[in-house]
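For reference, the chain that follows is the form predicted alone, supplied as structure tokens.
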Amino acid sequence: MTLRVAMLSVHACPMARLGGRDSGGANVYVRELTRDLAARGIEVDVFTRWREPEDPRIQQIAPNARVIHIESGPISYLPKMEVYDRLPEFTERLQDYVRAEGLHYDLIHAHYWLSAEVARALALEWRVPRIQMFHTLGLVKREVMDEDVDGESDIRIEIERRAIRESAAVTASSEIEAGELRSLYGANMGRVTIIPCGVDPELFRPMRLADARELLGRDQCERLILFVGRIEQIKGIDVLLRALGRLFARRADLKSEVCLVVVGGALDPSDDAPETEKILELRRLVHEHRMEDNVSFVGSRDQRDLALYYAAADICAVPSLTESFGLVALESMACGTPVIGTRVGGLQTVIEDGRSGLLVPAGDVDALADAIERVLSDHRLRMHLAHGAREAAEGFTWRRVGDRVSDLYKRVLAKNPAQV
């Protein structure tokens, strides 16, 4: 009998452009996991909020796998708390669709806290077990974020606590995240399974730096530093800009050689949304350090372009204040590009300090500037880290993720058989 899974990713459509508002590693994870599960003969429907007008209601992403866009409020971007306010509407319309099509599912796999509330309602209605993955945790973000700027709501924390108590299983992407589930949320560790993220080694692979730069038209940069991610405080992009300014202040010779390319943000010609306040703040920071000729904001890019950017870079900087796993670091490593990351969350398990990259304290401008200077100035170190990065990345594949997730499905269904 074919296993059928309802994958819930309310705010993160697996087909969304990456690096824009609320689009990042979670989108990639859901897409690649869904494709791998479908290749095993598991039927997967991914339910997500309809956000882009050009997206079809139903989008086939692989044999046995499709994305179903559920209309919930206007078909446009909404901040997360507005998405939360419309969760009852999302749940009702999802159930209407399932009833109209005569569908049934054996289990629910929910991603992020917004999906947890929908999963809770559907699991009771359908009488099937649910599995939860958070990708980021509200209490962890609270520890590092400015509460006045981007604080995490009590609503989110309570939903996370309830999902941890009630789900048949919770997955964590690293031992660090599993420890946070235990220490901050009191999770029953018998129901927590650690499943690291993966990377596509065919797409993210080494290529000649000169070839990648030529394809991107980036020949003018002698040394290229890359940042990939959403333009948010938690990603530490302002720390990176300050570190670069500090480096140029003491090494004026590097200013004529080094470029920083920022991939991410709603800066595409096809996106008519105004630049976010955060991007404007970063542009002011660039101006303050007189780095207009050194820093390029190129907006979001698709995965194939992203692979070229990784291959074209001398260093990929991941200065996050917190990171449950660090998919950007893994993708860069798969391309043989050394990573300078922060000693937080899952980055500590992805990057081996001194072997596949360097780790620095989060928010430490001087330490980040020192690490960048060290890698740029030492060719042998850079080659050593590049080799170690590629070697380490070979242990992380989406096939391995699919192995572990499908095994988890079997275990959960053995203990909690569906009662459709």
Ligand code: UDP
Contents of the next structure:
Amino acid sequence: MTLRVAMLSVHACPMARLGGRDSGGANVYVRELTRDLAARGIEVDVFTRWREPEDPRIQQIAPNARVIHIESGPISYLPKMEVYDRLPEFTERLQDYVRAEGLHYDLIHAHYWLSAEVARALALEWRVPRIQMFHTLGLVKREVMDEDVDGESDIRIEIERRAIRESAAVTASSEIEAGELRSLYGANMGRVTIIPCGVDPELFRPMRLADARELLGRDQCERLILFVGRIEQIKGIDVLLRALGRLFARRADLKSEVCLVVVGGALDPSDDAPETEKILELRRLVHEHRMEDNVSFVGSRDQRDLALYYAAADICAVPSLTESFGLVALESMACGTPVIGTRVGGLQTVIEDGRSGLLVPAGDVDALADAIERVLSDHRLRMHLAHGAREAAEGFTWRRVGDRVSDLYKRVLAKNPAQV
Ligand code: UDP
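Now show me the form predicted in complex with this ligand; what you just gave was the form predicted alone.
Then the entire complex follows, led off by the chain already shown.
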């Protein structure tokens, strides 16, 4: 019998443009997992908030897989807490749609805390089990952020606690995250399954550095450091800029050779105000360190272009303050570009220090500057890390994620048979 899954990803549409505010790893995860499950014959409907006016209400993304946009609030970007306020409306509209179409699901798979309450209501009504994946945890974020930028902490953490208590299963993308679920939230480890994320090896694969630079029009860069990600404090871009400033202060020779390319974020001021503010703040930092000729912000890029950026770089820097997994690190490694990352969350499980990249303490400007200098000045080390990175990335595929998730579905359904 065909298995039917309602995949809930309220804030992260799997087809969204990536790298902008609130769209990154979770969107990629839901997209790739859905495609893989559908290819196995599992029917998947992804329910997400309708945010882009040009998106169709229903989009078939593969045989067996659809994205269904649910209207709740204006069809535009909304800050997370406004999305939260509209969750009852989202749930009701989703139920109306499912009822009108006569649809039935065997299981609910919810992503991020914003989907957890919707999953809870639907699981009670449909009498089916639910699986929860958080992507990031409120309590972990609270440990590293000095302010609650989204004003979401307390409510979010309460919702996370309840989802951990009540879901049939919770998935974590690394043993570090599983440990956080246990120690910070008291999760019952019998219900936690660790499933690392994946990378598309067709898309992210090595190519000649010189060719990639030429295709990007960056052949004037002698040494290229890359940052890819959402432009938010949690990603540590300011630490990277300071590290570069410190490095140039002691190695003037590198100042004339090194460029930093920052991919991610919206550059159009009318597009997204909070993010634009962050970019302005970063530009001020660039100015303070007189690095205007070294640093460029190129805005978000689709993943096809990203593959070129990774291949063109000598180093990809992932200076995050916290990271539940770190897809960017894995994508870079798959392209054979070593990563200098921080020793936080899942990054520690993706990057093996000294073999596939280097790990430095989060927020440590000197350690990051030293690590960059080491890799840039030691060609053999760079080659060694590039080789190790490629090898390590081979172990992570979306196919493997699909294997583990579909096994989990079977186990959960065997334990929680349909109650209809
Ligand atoms: N990404 C992208 N274009 C951009 C910036 C990011 O496609 O301009 C993608 C990137 O390829 C990766 C994801 O967004 O797959 C970011 O995931 P990651 O786990 O690194 O960070 P998160 O967004 O989950 O914090």
